[in-house]
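Quick heads-up: it's one chain on its own, the form predicted alone, in structure tokens.
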Amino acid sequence: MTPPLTPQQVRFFHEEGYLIVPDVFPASDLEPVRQSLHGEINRLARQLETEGRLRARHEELGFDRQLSAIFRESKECGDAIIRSLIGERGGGFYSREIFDLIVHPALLRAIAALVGSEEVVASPYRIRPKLPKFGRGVVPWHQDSGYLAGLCDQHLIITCWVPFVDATADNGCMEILPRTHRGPVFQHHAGGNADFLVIRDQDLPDDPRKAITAACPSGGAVFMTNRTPHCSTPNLSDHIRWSVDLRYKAADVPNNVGLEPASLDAEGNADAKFYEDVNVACYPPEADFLVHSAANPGRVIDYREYSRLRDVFARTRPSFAEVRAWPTLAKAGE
């Protein structure tokens, strides 16, 4: 069993506002989640190539190469593949396997002793295929509350980035500008590449040289607060850099543990007053829930439920059109 982690390595979290822990468990422990991944990507690959839209399949490159080789023949296909498994507001492809590692023991018992709470709160993921020389693979500077409602700026909520491929420089690792997450939300702007939301380097808290190389292990994680500036850089290797990234908090951080639409209608539209009671979430439009509660364990989520809830908030269609309102980047010449 991997040990928890030391009051030294907690310390250093909120202090610099990341830590990287290069074995939290067993690199094969993502093993069946990569199976599970490639699976779909073989389903969407044969469905495309049934309806003539793909001429092969490149299931024989594996896991970690068969996505740019179908990007390549057809950058359509490559596209939709990669909003399938992406989806919107915490949709796309889901399994008993990612659920396993929400939900895994050894994450659970960082994520409990980083924000000091045994009632731990989850919210959907974000499947992250790094593709070589993948132009929207770059993400620009930005905080994850930058997505989040203004209302939890102020509490802690962790992103845990799991590689399912050793993550280096090479491949397009995160960079990581410690120590300047104790201060406000910085100005964000939308209209970042690929739509990312994006600081700019002048409203930056530090000289973004000064950012450290997030490279991680297969089987490590890196965790980060919600206000920690980071980016991620471009994958420059041969292999797709798989990761994803999973959110956590505590479950007094305001949440909609519990909460889900009365009814929904035809369009998938929830109805009105779902949305004045959910609004106090951290990011309204998709469902929190309980993973890990000593003092309420009937309330922790099974395979089952989280599976429900995944299907009716993905549709649901939201009455607004952004959690926060940022200026949008001023184009060259304007």
Ligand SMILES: O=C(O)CCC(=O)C(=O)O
The other form holds:
Amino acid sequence: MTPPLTPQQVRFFHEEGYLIVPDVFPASDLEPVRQSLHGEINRLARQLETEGRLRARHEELGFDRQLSAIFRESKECGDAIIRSLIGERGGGFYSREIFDLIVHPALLRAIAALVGSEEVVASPYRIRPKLPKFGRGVVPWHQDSGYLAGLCDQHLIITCWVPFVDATADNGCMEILPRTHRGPVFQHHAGGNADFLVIRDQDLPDDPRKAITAACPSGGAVFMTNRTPHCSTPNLSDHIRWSVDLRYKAADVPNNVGLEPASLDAEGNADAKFYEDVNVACYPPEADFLVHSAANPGRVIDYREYSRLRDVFARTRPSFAEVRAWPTLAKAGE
Ligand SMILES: O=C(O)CCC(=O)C(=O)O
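Form predicted alone done; form predicted in complex with the named molecule now:
First the chain shown before, then all remaining chains and molecules of the complex.
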């Protein structure tokens, strides 16, 4: 069993705003997730092939290269697959294997130590296939709180970034600006690269040249706070830099655990009470769920309940409070 985080690691996280743990679990524990994503890519590719939009599935290239070949053959098909995996306003692909990763005991032990609570809530995650030389894979400087409701700014929400390949400067791992996470949520702008939010260099709390390169081997994880500025760099390698960023918090941080619409009409509109209640969550459009509680084990969710909940939220029309409105970046010359 992987040893729990040491007090030194926990202290480092709180002082620096991040922690890289190279050996959270054996890299082989990620194989089921890789296979489940690969299976989904093949399913989507087969569908596009049947519709006559894709000539070949390129399955023989394997998980680390197949999507690039699809993209080279048809940008439209590559985009369709990536959109389906990542989701639009959230959602995206989920599977039992991804759920098993979210509730991996070694990860939950680390999260409990970092949030200082044994009751842990998991929040929406994002799958990131960063293709080689793929402009949209480059994520500009931001704090994750930029994407979350302001009421959660002063709470601790952990981003747990798990690579499915060894993440290096060459294939576009993240960069992190240390010791800058105790301040406010800095000025973000909408309309950064690939429409991501961006903190302009002049609005960063420190010189971006002081950033650390957050390389992390497969089997490890990069933990950050929601106010830790970070970005990710281009993939200059010949393979896809797959990763997922999972999110966790202590159970007393605002959340929508246990909330769901009393009813949904044919268009997916929920009752007013649901929207009122759910809008106190850090990210209302997606479900939070309890993943560890010795105090309330009966409320800890299993995969069946998780998939039911995801489907309910996916069918619910987005009548959620504006999570955050940032000004749009001025174009050059404006
Ligand atoms: O995976 C990446 O390249 C960027 C991840 C990121 O920005 C995040 O997890 O907030």
